[in-house]
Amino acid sequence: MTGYLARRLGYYVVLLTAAVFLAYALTSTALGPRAYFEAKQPRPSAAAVDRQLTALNLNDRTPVVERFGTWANGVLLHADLGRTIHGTAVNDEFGRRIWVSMRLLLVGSVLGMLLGVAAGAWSAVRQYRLSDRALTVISFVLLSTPVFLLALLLKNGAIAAKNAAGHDVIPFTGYETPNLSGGLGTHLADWGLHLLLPTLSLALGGLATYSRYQRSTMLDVLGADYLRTAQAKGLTRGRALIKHGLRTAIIPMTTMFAYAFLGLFTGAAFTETIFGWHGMGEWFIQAVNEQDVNSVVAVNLFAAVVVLAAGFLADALHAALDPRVRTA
């Protein structure tokens, strides 16, 4: 298993390098930091704009490969992600926002996966019953609803509850209450309440997706001979389904987890903006609007690392669940 995971890790390192270079090249080509500086009033001279762009390693007259080499050396040798278009350190903004997004992404992804797997397995066992049909309808409604619309509906619901009660029932802006006094328990409860609606907006889509796939894979193993054998040896149907059926049916879901994480990150960009979370998604939108190349690349680097880390975790889970993979 160690050799298998080592090979997969090397593969992901190559993928990460290629993804970051492509992100840098496309961002440098698509965005125009020169126009940002030339639009300032009073308008600076062309020489002044060139000096500013060169100082930030954003000069479009320097080859992209050379600019990427300078940026990559800073990252590898000094963990320096460069400067924003305003001249501040990208590292400072990155460090401030990363934990905001990770809190939302980790809880949303894990909750969506666990609830989706459980709902899909339960739906398969109760195939064609009323509960199965109801869950199918709910899943397709959620699948056809964009993340930003789910977020807006949840936020509007919280606003309506506030208007009816005369006070906040569920917080719907920001990730914490400013100047909140109290101990650790008070702050943890406050973070949990602020996390509730943004997490639901991400987890509901994941729940619907995972439940559909899990139901399909679970149906494939329900009539398997090894389940009947396990029951003949004395296991109850429920224990046989959980110990043998679910373990086999969940293997394809580990691969899906890695690729679903990217969609979750994309949805988080809208969710953070709607709920006022100052995380990586909101920063990405701001950076694109400001033609801030280094900030956009930093967010892409974060996304690539998170998605590939999810892929490596999926490989480890796959190897743990399926012994055949360990000798591949």
The other form holds:
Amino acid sequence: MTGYLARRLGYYVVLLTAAVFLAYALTSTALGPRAYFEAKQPRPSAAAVDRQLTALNLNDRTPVVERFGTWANGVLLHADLGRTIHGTAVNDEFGRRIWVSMRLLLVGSVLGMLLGVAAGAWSAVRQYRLSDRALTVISFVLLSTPVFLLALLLKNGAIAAKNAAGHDVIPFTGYETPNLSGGLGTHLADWGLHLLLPTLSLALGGLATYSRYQRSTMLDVLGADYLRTAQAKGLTRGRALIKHGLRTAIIPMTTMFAYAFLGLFTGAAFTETIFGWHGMGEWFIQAVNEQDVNSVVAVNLFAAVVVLAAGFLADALHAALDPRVRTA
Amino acid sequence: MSAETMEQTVAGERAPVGRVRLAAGRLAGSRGALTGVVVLALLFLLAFVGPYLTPWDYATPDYTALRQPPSGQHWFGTNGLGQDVFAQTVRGLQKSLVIGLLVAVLSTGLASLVGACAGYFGGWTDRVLTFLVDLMLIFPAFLVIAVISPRLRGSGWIAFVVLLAVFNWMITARVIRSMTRSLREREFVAAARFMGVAPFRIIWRHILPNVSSFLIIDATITVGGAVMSEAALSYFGFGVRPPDVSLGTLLAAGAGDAPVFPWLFYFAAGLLVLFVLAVNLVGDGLRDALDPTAAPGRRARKTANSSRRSTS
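Could you present the same protein in the form predicted in complex with the partner chain, rather than the form predicted alone shown above?
Whole complex next, starting from this chain.
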């Protein structure tokens, strides 16, 4: 198993290097920091613009490979992601925002995954009954609603509830109440309440996707002989379904987990912007509009690392569940 | 996969019914798929006939009616500029549908080309193409499209369609690759190869027809996905731009006012969800209808999903 995982890890490192170079080259050619500085009032002289661009390592008269070299040098040797277009350190911004995003991504993905697998397996066991049909209809509607629309609908619901009740029922902006007094308990409750709507808008999509796939893989397994054997040997149906059925039915899902994380990351960018979370996604949209190359690259790097980490976890999960992978 | 294709030929000998008619019959027998097809037909009708039903143009303002709720004169109300929301919505729906269809065709074509080449040729072609697919899968498509799209501002929405397609084909290509790998070992492909048929001809005549069920289903689902991506990107200002109107730009314009002026938001939102829902229902119905392991008439178990398993 370690051999297999080490090989996957090596492949991921190569992929990451190539991807980060491409992202850097693409971003620094597609965005125009020079135009950003030239549009300033009063208009700076060409030499001043050049000086500023060079100081930020954004000068388009330096070859891309050279700029990438400088940037990669800083990242690898000093763990320094460069400067934003405003001259502040990207690292500071990164450090501030990463936990905001991770909170949302972790809770949203784990919740969506667990609920989706449970709902799908349950639905398969009760195929064509009322609960299965209801769940199918719900997941179809959820699958047809883009994440940003779901987030907007939840937010509008919260606004409507606020207008009806006359005060905030569920908070829908930001990730904490500013200047909240009280002990740790109050703060945790406040965090949880603020997490509710953004997490729901991410997790519901995951729930729908996973439950559809889990239902079909579980249905493939339900008629299997080894399930009957397990029951004939004295296991209850529930135990046989969980120990022998679900375990086998989850294996094809592990690949899904990695892919779904791609979508989740995009979804988180929408959710953050809509609910006013100052996370990586919101930063990204802001940075693209400000021609802030280094910040965009930093978010891309974060996305790539998160996606590859999810892929690696999926590989590890696959290897843990499927003994054939370990010996291969 | 091999068992599936085998049964397909056996079934073909037993029943003289053609494959298309068989699938169409099964599709008509499924209530969900039938509903989906009817809803899709109505939406297309609305999108392309709708503009002629109302005297209002989508861009011309009516200064006597600003932010008016739905009425006999303005069926979906008017926006802050006095533009007719019904005219805008059908116009946006039209643009979104065209974008969805174009993206699906382009992306499925690209996926089958790359997937079939990687699977059929193997060796270095396979390694390079797989690496390319993995590389493109690392970045969420939204990030890349958002970075590139401001550069293409001048080239209009066709460039946006190409972008959406170029960052959408990778997962399908992986599935096609693994299906092609198992097809390559089959006798009829070997026979064609030994008879000296050129590789691309084999792919066209023998490989692609055998994965066509998957391609049709995938293209259907992609239409829905592309419409959703279009809406999301346009909502954040990275997709279709004014003066072009799409469901995404309408949602972006109406979202802020939704709590007070709901007609600016919910008609577009409702049509978007309805369209994608109908597409998904048809896709699901097609999956059952085209599944060769399903007995004719009986409701099929959804096994096509499990072929999505990738081998990397």
